[in-house]
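Encoded as structure tokens, the following chain is the form predicted on its own, with no partner shown.
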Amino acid sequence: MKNTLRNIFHSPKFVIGFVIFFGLLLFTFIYPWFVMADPLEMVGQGNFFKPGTYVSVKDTVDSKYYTLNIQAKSANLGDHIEDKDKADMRDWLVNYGGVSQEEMDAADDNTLVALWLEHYDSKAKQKGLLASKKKAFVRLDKEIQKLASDADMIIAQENEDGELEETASVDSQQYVNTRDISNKRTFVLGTDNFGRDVLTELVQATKVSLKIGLIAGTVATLIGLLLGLLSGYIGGVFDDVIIFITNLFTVIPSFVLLILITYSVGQNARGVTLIATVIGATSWTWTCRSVRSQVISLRNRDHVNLSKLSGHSMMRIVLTDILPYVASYVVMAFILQISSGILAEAQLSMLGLGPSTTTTATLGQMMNWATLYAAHLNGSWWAYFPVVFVITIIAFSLNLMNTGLDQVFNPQLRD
């Protein structure tokens, strides 16, 4: 065993593939330790707020005032814009404001404002456009001209008469320094859908995932080995049976089994441990065959004809004779096990089968969420990229895994 372990952690492919998963591991189990957010609470009142930290506007108008010589001017306009709101202005100045759509198409972001500002006009002949839409046009025009100003910001209060009083004026080159600002709050992957935290809930989804990916790797692993080794000891009529059954699961896609199976038990019963050992239940055909091939090999060995004579049981030989042989084999088809029980998770989450929760999520569900509410449409990444990222991660490090334990038991690979 010593021995096997240290040819094991001797495979290059293995050990990287372990320090990824085990690395991803132990991020999922520390990082509650410092952000103990509940992963679903809503903090946002919006869908899809941007990565980056948040600051209480309250507190920075009554918080003190250093004044810096740096341009508060953002150096790129387009910035403070929404991209619905920039793809509008590039119409109108094609259609409107005489704009050619070649210049149009070399313009970024500061280029589109510095056209903007040069060449729209709501007086302009615009055939075509609901009045709707030219007061939308005004009041986009509007903001873009603050945020090109310069000009003081005026702060007013009401007095004692009910009427705005002008209490403090706030330039261009007065700044907050964040210290001083108590409510604030950092999205390192911004807020989804439910302006829930994307990297507390993504985190809670991994764990969760990897939970169905395991009892579903347990599931599946148990009911082949089971199967694999009694037919491939056993033989005959017992053989021909469980082969048939084996079959009849392979020929049956496991997934459309499974979407039936999900969709029958109704959304109410559909936990996250129903998912798992229903995704197990009908992932463990090839690793019964696989098992059931290698026993066939085995059974008329010298050790194992041995045992027989000895007198020793049907169960004693099984265990001690037969299964050591083809535990690697095990190992292996467990580690793909749970890389296949995620992805069948996140499959079936995206059709909406899925575990019905309100207490948790999976990697399938964020994914679901976001393709509802369009975040692949609406240009918001942080909302379905680092999910996509994560289950990449997870079946790309037991995958290697997997290719490591086999270079180091499978003698044609080894070098």
Given for the second form:
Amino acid sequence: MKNTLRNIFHSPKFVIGFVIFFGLLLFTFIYPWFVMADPLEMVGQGNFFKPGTYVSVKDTVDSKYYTLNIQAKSANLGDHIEDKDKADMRDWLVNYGGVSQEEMDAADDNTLVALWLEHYDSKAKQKGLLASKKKAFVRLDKEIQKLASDADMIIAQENEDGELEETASVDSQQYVNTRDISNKRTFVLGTDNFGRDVLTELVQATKVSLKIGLIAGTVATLIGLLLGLLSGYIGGVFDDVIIFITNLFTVIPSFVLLILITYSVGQNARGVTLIATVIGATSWTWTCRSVRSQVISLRNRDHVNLSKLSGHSMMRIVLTDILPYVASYVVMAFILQISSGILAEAQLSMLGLGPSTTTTATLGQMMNWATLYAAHLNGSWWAYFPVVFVITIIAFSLNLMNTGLDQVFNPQLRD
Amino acid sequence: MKGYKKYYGQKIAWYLITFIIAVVLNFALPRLMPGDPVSAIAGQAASGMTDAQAIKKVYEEYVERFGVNDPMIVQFGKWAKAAMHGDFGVSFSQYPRTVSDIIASSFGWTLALQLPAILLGWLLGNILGAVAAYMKGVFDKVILPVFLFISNMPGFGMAVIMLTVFGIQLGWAPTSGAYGFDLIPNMSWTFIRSVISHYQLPFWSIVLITIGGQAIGMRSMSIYELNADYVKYSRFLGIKDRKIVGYVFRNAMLPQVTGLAMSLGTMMGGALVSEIIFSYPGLGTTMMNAIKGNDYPLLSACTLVITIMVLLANLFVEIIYGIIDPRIKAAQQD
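Now that we've seen the form predicted on its own, could you pull up the form predicted together with its partner chain?
To see the whole picture, the full complex is given below, headed by that same chain.
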């Protein structure tokens, strides 16, 4: 046993997979110690806020200002204008603004803006330009004027008479230290369609999905192992019945069974544990088949016969003389069941048959909501990429562990 | 040939039994769901009515039409009888469309998408696995691991990534549907071109995730076979390397053929879900709509069609297997 474990932990593939998997698992436990917010709290009003740190605008107004010698907007004007608009600006300047092509080619973003401010005139003759395009240029010009403006921003408040009264003016070189602002929140991965913090939700969802995988894997392995051992060892009619059922459910796709069963239990009963159990209960056939065939080849070995002659009970023979031989396979199958369980949950949720609960999130549900709110079409990558990545990395680490074990137990596969 | 007849007879009989059990499961399970979907439709039809008698009448009419008052076994009898003529009843959620009509319009899309994609993925995977086992080097150390990583991605994950990168960022292919929304299906060139361009993203997303899983299986089988005694013996006999490799891969292929049949159900499941991402009008999207609309006649017909497809594919593979596996051939000729 000790020797086997040492062998296993000398397999680089297994170790990498192990580290990734347990690192992830550990992270899901440690993260809540630091971020205590409710993962399903709807922080934002509206869907899909970009990742970043959010500070309260009101608080910045009330905070102390520092004047820094940093060119405020005009320094990096180019970054705030879209590439398409820049190209349009260049075209306009060359065609109607009287700027030569060479000068234009040499201009970088800042000179481009400077040239634009200098040469653009909405009243200039713009031959061959559609009216809508002309208006678009006017709008663009306004935008650039606003960006380039260094004028003070005035904050006014309504006084008792209902008149606006200037309370402060903000100059473009005034800065606020974010440490002075009490109200701020960082969304490393933005928010989802309900305005929930994706990272916090993701960590909790990962935990729940891992739980689903573990429950599904355990259920599937236990059923498969038990039926496989018994049908292989006892044989006869019992074996016939088991092998019939096993064959049946290997041919009928488990995906279909899963859909049918989860649908039939109804939405109210569909909890996390139930879904996990159903996934486990529909995916044990492979373990059962392989265990059975291994047991059949084992049951007439000498040491088993010797045990029988010594009058050991069936229980003892199965547990001490047969189980150790199939254990390595069962562990490997268990590992794969975890990853397929997580995947099955995600697929079910995508179809709308996932766990129906409002208190927890699962990876599949996050994905489902992101799809329903068209996150993939409106460019909100933070709502689904991290989820896909987590599912992939879990499956990858488990597969890596499996391959590592395979190489340890099947020396032929070693490089 | 007589042996073959018995072999195939047994196989077909076994598949028939499986089929019957699958049909019963497909019929019974969705109908066990608590709740009353008929009342929802009747409620819609009766909305605005104030006369309790009239509402009751509307409800009863719908109950009668969907036949949900009878005991389950009677319903099954009626359903099975009608199903044999291709009539699966009326859809609840897309009433008054019939289930057969909906299935007929989505089945073709799924078949045309998944069958070629899975087959191509399987073929490419096997080639990659064999090459990785035989040539080693960059195939074994770089390309195979990359595809292995990709194959761990869920189908819909790959779909989303392809959609974002190639559909939205690069704009190479359209992002949703099976043909342009402004087109009516016909045999014109515009329509066919539109179908082909909409086909690309779903197709390649399925192919890409299929490759890795198949390749790793083929690689280990090939390594097993390359180290087998008969290979060494043939080398001693001085048989040409190319010929030996041919035998090796033929032997390594056999388990891969069964592997394909066995994993077909899982693969299809994944591919059906990726259809949803692309709003591809196949069975996956239909199934999602059926689930959302609490439409069990449609759902059970969808799952039934999927089951039948998998069963037929399995049966087909078993028949092919009987022909290409020399061991079965030998056993039957005794």
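Positions refer to the first chain, counted from 1. These numbers come from a predicted model, not from an experiment. Only the largest set of C-alpha atoms that superpose within 1.5 Å between the two forms is called the rigid core.
Put the two forms on the same core and the Cα of Ser122 is off by 2 Å or more between the two forms.
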